[in-house]
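Here you get one chain, nothing else, as structure tokens; it is the form predicted alone.
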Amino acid sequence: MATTRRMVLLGGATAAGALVVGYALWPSDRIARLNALDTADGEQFVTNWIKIANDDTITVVIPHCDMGTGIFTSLPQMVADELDADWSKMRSEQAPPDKLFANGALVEAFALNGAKPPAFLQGLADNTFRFVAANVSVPPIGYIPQITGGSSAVRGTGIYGMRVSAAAAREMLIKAAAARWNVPVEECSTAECKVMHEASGKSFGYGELAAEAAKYSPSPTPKLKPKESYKYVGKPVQRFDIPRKVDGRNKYSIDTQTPDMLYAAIRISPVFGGKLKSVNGDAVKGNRGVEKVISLDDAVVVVADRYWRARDAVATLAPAWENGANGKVTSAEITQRRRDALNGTSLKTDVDEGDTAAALAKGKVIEAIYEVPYLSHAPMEPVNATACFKDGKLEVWAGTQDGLGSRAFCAEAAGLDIENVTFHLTDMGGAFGRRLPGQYNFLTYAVKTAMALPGKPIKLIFTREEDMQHDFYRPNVMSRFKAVLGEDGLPTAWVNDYTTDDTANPQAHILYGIPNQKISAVVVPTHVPTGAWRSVEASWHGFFAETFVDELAHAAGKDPLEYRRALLKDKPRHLGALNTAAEKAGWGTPLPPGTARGIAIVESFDSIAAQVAEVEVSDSGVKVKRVVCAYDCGLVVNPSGLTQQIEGAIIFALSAARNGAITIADGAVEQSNFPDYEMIRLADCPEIEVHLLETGDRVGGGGEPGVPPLAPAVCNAIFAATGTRLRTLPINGQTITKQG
């Protein structure tokens, strides 16, 4: 690969050039600093993420959080293969929230978008990305040096970090052994945590060599193994984390316990942007166990010796709020704003190929408008954090999707240097984006509460109602399409205008080979806070585009599968996923009356997911009976773990498609708990089949890409069964009748 302008700009602008000068590619004291920070007796770091104990135990230090995705097993699988390890000796643990463990590999993966710099620049690139990860803030969300999101652990950290680090460690271990034996390194080989010299029959365990190996500088371009040499990658290895999660040993943020801990409950202004005018804290000060009532800018907090006492006390308060104009906003008004914006003059074109105006003038225009509602993350564990401010120092315990970034965030919230903040990253009971940078309101409130009552740790827990009504929601988005069909029934023009809360969405770009395309976006700001939700913009653009393609297929009198095949004729990888899903689902075979199949295919996070939904529509409603998914992520590391992630994504997506809707009345969220924001129950869960494909193509993400195709596949099946086309979600509450 040639050096690109993008790489040069990134190295010069992002790392500020001069900041890197003199910063060694592998600082001589780096291993010593790693050892001082994160080793037990008998352990030794050899390379960045890998430490080896005297008994040959290999621990992979993971610069991500654990939120049930299985990466604390899949990343060690990648390490074990490159390191020629014995799997029984593999372990994994959480990286400390320290700059030494900032994830430069992830920055490299996103910055270079799958490319690799020339070998002679790889060391400089690695160093630059380490520096950027540790020191560069990303407006407006701040530092993201240990982020877990975007289905990026395997395709980013694994490919750019873990494999390279392990392969380099293996070379260093060989060098150490060869030096001891005074033989050429070419005469040495490795297997099962040993370096061997076949000619003499001698061998050393990795633990015997670790300290000497660590004295060598790791190569930025070690020789990586070909896929056919893998022993562990591609195998259904049992996850390290499951036993402790099953037997209850695993500790989540809400399980945090410290001596003399107090508890806090919060009541936040119901209207986003509202301010606290006044509150009579004296009303609860005599309550048993109540320690303090704290007034914040937009909330009131009660601290007590028991959580339930704090919760009951804050619920009895009658704070007065200043809501301004936001107190009159409704969902209907927001919808009208979006509709007006689509008809206005502020649309900005993102894609403009061919001549759409001329193409639209040559035939009948097919037009449709789609809309999706706000959605809550609704994690099983409501957001919470424990904080203690004492003697000018802050200590925080919380489950977030970026340990080091959270530490920096808490330091800023407290007005402290980061060196005076200790952050304990815990596991979390669900996240789906809720605990990403930019969505840390719970950390802000916990820190402010601790600083208002210094000396003791205080655990602040959002009730389910506060969590659901003060989330950062999946955006409410509207999208309008226009298309014209050619003589063969395929579209000759594709025009898509959509609203957004942010910038133009790359996920609006389509898979299909349509000659004339124009895609434009318009920002429609509201007072409702929005953020990343599982699969982010793919979750709505997948629904929009795949439902509209289905409309075009029926308008052309074509089978939806055959129609997509024709549009994807030049994309064999996409065709492979589409054909696998259709074949495994029995596309075209007879079904009972009132039952039909729908199909959809979406590429997101560099993975392709094609799904066929089998849906029954009856007087009692819509039942999704079966979902078949073909999934191509390029490389499958742990097939059982990946299958579980896709199954979970399908259930998550079905909950949203069937039931999910956050609505606004008088400026506030109307829903408050699971009775009015329902999840899929066991009786409603379909049979799910997942078929994993490995094309050897670019490595993609796992889990999140399983979300986007579900809603369009189900709605397309509903149309096939009834003739009723659903262009809005959720499905429940809409009138579905058999047409003609």
Given for the second form:
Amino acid sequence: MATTRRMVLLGGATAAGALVVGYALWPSDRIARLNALDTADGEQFVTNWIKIANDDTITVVIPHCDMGTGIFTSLPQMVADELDADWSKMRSEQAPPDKLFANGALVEAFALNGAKPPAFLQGLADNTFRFVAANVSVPPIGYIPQITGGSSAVRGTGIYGMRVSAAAAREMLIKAAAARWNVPVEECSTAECKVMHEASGKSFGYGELAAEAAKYSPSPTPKLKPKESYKYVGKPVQRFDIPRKVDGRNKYSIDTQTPDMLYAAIRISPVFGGKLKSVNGDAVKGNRGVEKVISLDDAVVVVADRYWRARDAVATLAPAWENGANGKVTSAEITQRRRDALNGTSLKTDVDEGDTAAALAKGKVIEAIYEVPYLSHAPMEPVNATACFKDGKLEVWAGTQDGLGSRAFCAEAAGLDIENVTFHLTDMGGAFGRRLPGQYNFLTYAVKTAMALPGKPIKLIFTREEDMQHDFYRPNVMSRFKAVLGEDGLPTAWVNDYTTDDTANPQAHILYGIPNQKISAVVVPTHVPTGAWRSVEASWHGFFAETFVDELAHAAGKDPLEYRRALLKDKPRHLGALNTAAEKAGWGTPLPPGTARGIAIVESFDSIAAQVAEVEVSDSGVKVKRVVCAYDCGLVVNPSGLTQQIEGAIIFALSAARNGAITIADGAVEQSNFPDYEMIRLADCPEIEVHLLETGDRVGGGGEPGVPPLAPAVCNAIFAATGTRLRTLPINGQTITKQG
Amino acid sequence: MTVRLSVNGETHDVDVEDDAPLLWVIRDELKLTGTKFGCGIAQCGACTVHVDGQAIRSCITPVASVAGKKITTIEGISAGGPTPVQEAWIEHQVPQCGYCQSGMIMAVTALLKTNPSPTDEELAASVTNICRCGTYPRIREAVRALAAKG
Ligand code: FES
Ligand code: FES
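Can you return the structure of this protein in the form predicted in complex with its partner chain rather than the form predicted alone?
Once more the chain from above appears, this time first in line as the rest of the complex follows.
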């Protein structure tokens, strides 16, 4: 990919930590502090994130968490190439939650490169910039993130950080060797963890040079390798973590073991915002193992010597709640509120091109209203955390998507200085956005429980029911379109009004070049907490826009693929993805009766995903038989790992499209566990085919962009098979009949 | 209330209620944490272990009901190094977060013992575990490869 000067400078800055001025301000004691914080015998930090040991082992310290996406292998691949390493010497480990390993500079990396930071980072940008600009130390409870989300690990940390940090380290190792040999650096080269001097035939292993190399300042503009010379990037390298994930060895948050541990189970006010009025804790005081019943503001917790005892005890309590007006809210009422808002006067327009009013007046207006439901993340490992408050200090073990921020969060929840809080970030059994900042209710309750019963570590585990009923949901959103077609059948006007829980959604801006466009949002607050759910806004706007475009194609009497091709004729990357998906799926070739194909294309997190779904509709329902995805993210670091992410995204999206709905009755979530929030299982898993493309010069994300095209591709296929147009999700429960 | 359990070839006398769920006894009493909690109501399979060679969901199994029976957990089947199923899992790079995989591997291992060459349909009918990360295509590939070896 093309490397601009700006990116290199910026990368230098990122590699040096949260200092936008770059290495000039690389504090002279930084390496010493890194070494003190996180090295074993014989290890030495050379630049931040990169440690080299005596035996040449290179350990990449990853400022992200492991929630299953494979970045603990793909980021080392990027380092190995820039550092001319030998793959057998590469390792990776989790960075401790310390500001030395903050990735706050990610925000600048996106902003200064002209890219939009992922939505979840935007709210944090202010604090981060203030920290960077002032170059101050971390305030006691500041927000310096170490976030994993927004599909940002490879395209942010990897591209702007790891590569540059590794390239700078390589130059420092060369300088150290050249100084020892007393030869010019130009005469030295590197390969397989060695610096070589060709003329004399001498060489040093990196391990021999690390301590001296670390004394040099890292260059702000190290020379980066051209893509053609990559040896590891682009290869399906096996993930480091997989052997320990097949034999039960991998430890997750829920596996935290400490001596003397107690267990806690919780019941939170079923109605969001409700308060605990009273509870008779005496009812379980005589139960075997029960240590304490703790009344919190909006929950009751039972602590016992074993988890099942705590769980069973809390289930038998009969807490009384104060729910207020929220106790009456229903899904139907929320939907009505959204519909009213779309017909009201509070819409704010953020795209207004051409003259939509005039264009709409010129033809037959095609109009449709869409809606998607709330969705729960339901990670396989229900949220949980272990906390111990002892002698004025708090220690917490949990899996979150931001280790450093979690430490600050726990300090604030406990009312302690951050120095008195230790946070152990663990691996987690999935997250999908559930464990992002802003959604730390499991930390709050674990910390409050520990504070109420000091002296012993207490592991608080949400039951699946609590996890599902106290999530931060993918919002319920309604969207209305109006369009008019020109003589060629293509739209001349596109008017879209949609609801939002908070801010306007950039993802509502469409890919297609339509001359007259007006896109407006209206904020409709509800008491239901919402948050980032894998692919965030793209998960709903992808469905809305790509289904409506299909409606327009049908109204124009055009093939949906041809129609999109015409609309994307000036966008070669999008066309490439669209054509690849269509061709590999055999678009246009005959299928058995009752079976049809649908297509959709969505760009999100700087990646383009086009999918063709092959769907059979029969008396026994809808069966998605095959999904073909073409995916262009600019640079593929690990094709096996990326394909795995896209397969997972497709299945995640299919579970939601087919069955996913969180509904509200009496102010509370109606669903509670997998029978009423059903998942795709092996029997319903389609054949999935992924084709990776690498065009363009901006690297896109891998974890999320595979989600959004799935629902519209499937619903467009259902329309092609039956003539029934689905404008709401999920599919199950809707009447699909073969139309004329 | 002492219950005598045989887990991975070792005998344990545990002092617990008769109806304590086997899952939590394995995790909290025996400290074998490879077996996971996902739903607690026999829906997801994360807690799958073998009782006399059969895959069962330990979260709803009262501990007294398996007293004296041969219980095997993921730690038990792994004791002698990776099994063919685990090797296939590594070769096909199956796990993502990995949380469901103990249960998946236990369920697949039990199936292959009675049916070494299952079809896709037989696999899907027998292994109904949930994987939220969506590793099913690779599970299917790995089992196809194992089935081909018979
Ligand atoms: S935890 Fe036992 S089946 Fe889900
Ligand atoms: S690998 Fe994450 S739930 Fe299966």
